[in-house]
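There is one chain below, alone, in structure tokens, taken in the form predicted on its own.
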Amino acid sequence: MAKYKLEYIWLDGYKPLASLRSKTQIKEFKSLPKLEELPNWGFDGSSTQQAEGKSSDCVLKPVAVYPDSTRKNGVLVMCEVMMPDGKTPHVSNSRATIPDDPDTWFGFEQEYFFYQDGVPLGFPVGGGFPAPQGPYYTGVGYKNVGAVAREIVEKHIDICLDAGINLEGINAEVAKGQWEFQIFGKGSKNAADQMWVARYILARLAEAYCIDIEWRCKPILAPFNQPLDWNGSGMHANFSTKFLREKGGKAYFEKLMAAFNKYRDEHIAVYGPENHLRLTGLHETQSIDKFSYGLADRGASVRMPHSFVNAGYKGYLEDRRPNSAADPYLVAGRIVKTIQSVPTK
């Protein structure tokens, strides 16, 4: 029997942006534990905005397990928060809001900024700006991407792949200090589970470099308090269903887009805080108060790939409105609910 370091990971109750929390439990197993072997575990919800001190017990219920190559016998355990009975989802449990559908697939494109000393990595400390946007997107060379950022993202790739997380790619993004990684998963909850664990791995990895990961969608506004010509960060949600992949059709697509327009406010409500700063109609976004779709249009709310139209309106679509700080559980849940409101016959 070996002693395993089980890192239980969960989302706290902070608003408008939940934070990742984690703690380690040591338990003996014959081999890497499976999900069904892992026990529920308690924590002090009064310290995470999830309970009052007079009744502080909350329960962590494991929902996904990944090996952690950074620790000897390490295991990453993604959890959802339950009430003390262990059965009732806590009000902060956004995962519980997703309808269970194994045939709905998601691919999330997570953008973020490296932050150090109060500014994006590569920005002059104390004021001023680097050269304007242009050379940074998919850039190469120290003046474009620096050295430390490249080192971190490469390590992030390796740790995620070692964990079995389906990370499909990375790239430097449009703004200085901004990067992106992509996660794909089959099933309405799978990609969101993986996204949260990938976020956790990145934040923990950056600790050693004295760097924070800034998930807010328009952080360059914050230190300067003025509109600036720098891209914000999104978490574009690519999605498909069995019906969209196998049958689709223009008539169904137009009904689906009508439903997305109908529930525009409900989508925006869970697509991340401060999205009005990002969805301005500029920098490859549609305005927050409008809904549109278009072929290969990165200024639309929903982008249709050429492959989708060429296949007879079959395949996947990209909702470009979720921002980088959005909870992928809430995003997935809202998209699935809207899809389920549209009849396929």
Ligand code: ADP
Second form
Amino acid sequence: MAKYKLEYIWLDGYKPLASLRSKTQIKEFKSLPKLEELPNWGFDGSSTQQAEGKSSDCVLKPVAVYPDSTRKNGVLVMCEVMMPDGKTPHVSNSRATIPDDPDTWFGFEQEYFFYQDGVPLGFPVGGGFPAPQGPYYTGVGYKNVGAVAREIVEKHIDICLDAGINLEGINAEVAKGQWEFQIFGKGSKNAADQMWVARYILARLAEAYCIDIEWRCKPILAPFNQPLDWNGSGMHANFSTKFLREKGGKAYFEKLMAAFNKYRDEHIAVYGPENHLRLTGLHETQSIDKFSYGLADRGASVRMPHSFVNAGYKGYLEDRRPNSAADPYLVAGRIVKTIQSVPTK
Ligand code: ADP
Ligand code: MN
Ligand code: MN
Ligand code: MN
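Based on the form predicted on its own presented above, generate the structure block for the form predicted together with the ligand.
Everything in the complex follows now, all chains and molecules, and the chain you saw is the first one.
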């Protein structure tokens, strides 16, 4: 028997942006516990905007388990928040709203900024700007990526891989201090579970460097929210279904895009706060009040990769609108719902 440190992770009830919360419970197991072996747990919902003080208990229901190589006998336990009956999802439980579909696959590209002393890492503290965008994307060298960002990113890769998270890659992004990682998962909830845990690992890792992760989509603005020539952060959602991968076809694709157009407002509503600041039509985005699709078009709402068109409108598509702060559960749920509204015949 060994004592395992179980880190129960959940999303709080803050709006418009839920934050990650976690706490440790120590329990004995013969070996790394499986999901079925992990008990429900509780927390004080009155401290997380999920309950009133007079009836404060919320339930944590484990939904996914990942080994945590940063701690001896460590385990990361992603949880859903349930009502005290343990069965009814709490209103803040966005995961419970995703239709279950093992054959829908998602690949999320998470962009984010490292922040220190109130500015993106590498920006002069106290005001002003570094050299303009250009050399930073996929850049190398101290003047482009600084001294510590790569160390954090490297550690993040290793902790994610140790956890069994399907991290597919990383890259330095267009703005200074901005980076990206990509996560892929099969199943309508899988990639989103992994994404929340990967976000958790990154935020926790950066603590020791006195660095925060800025998930907001357009942190660098002039006064009065005027955009400057600095990119925002997205969380592009690449998706495919069994039908799209195996049959697809131009007629089906056009029906699907008509549905994406019809439900444009419903999509934008869950694609992350402050997205109007990012989806301006500039910096590789379509503007927030338009819907468009295009071949290899990074100024479109939905991009068809060349591979998709070459295969006869078969494969995966990229919805470029979700932003870096969006809840991947809400994004995945909305995309699945819109897909399900379109008959495949
Ligand atoms: P880019 O930066 O050019 O938009 P990336 O290489 O960063 O592209 O990301 C491509 C994403 O597409 C990855 O997250 C990958 O997991 C995802 N992806 C690839 N194939 C599929 C598929 N069949 N279904 C869903 N997502 C996919
Ligand atoms: Mn990318
Ligand atoms: Mn990117
Ligand atoms: Mn992309």
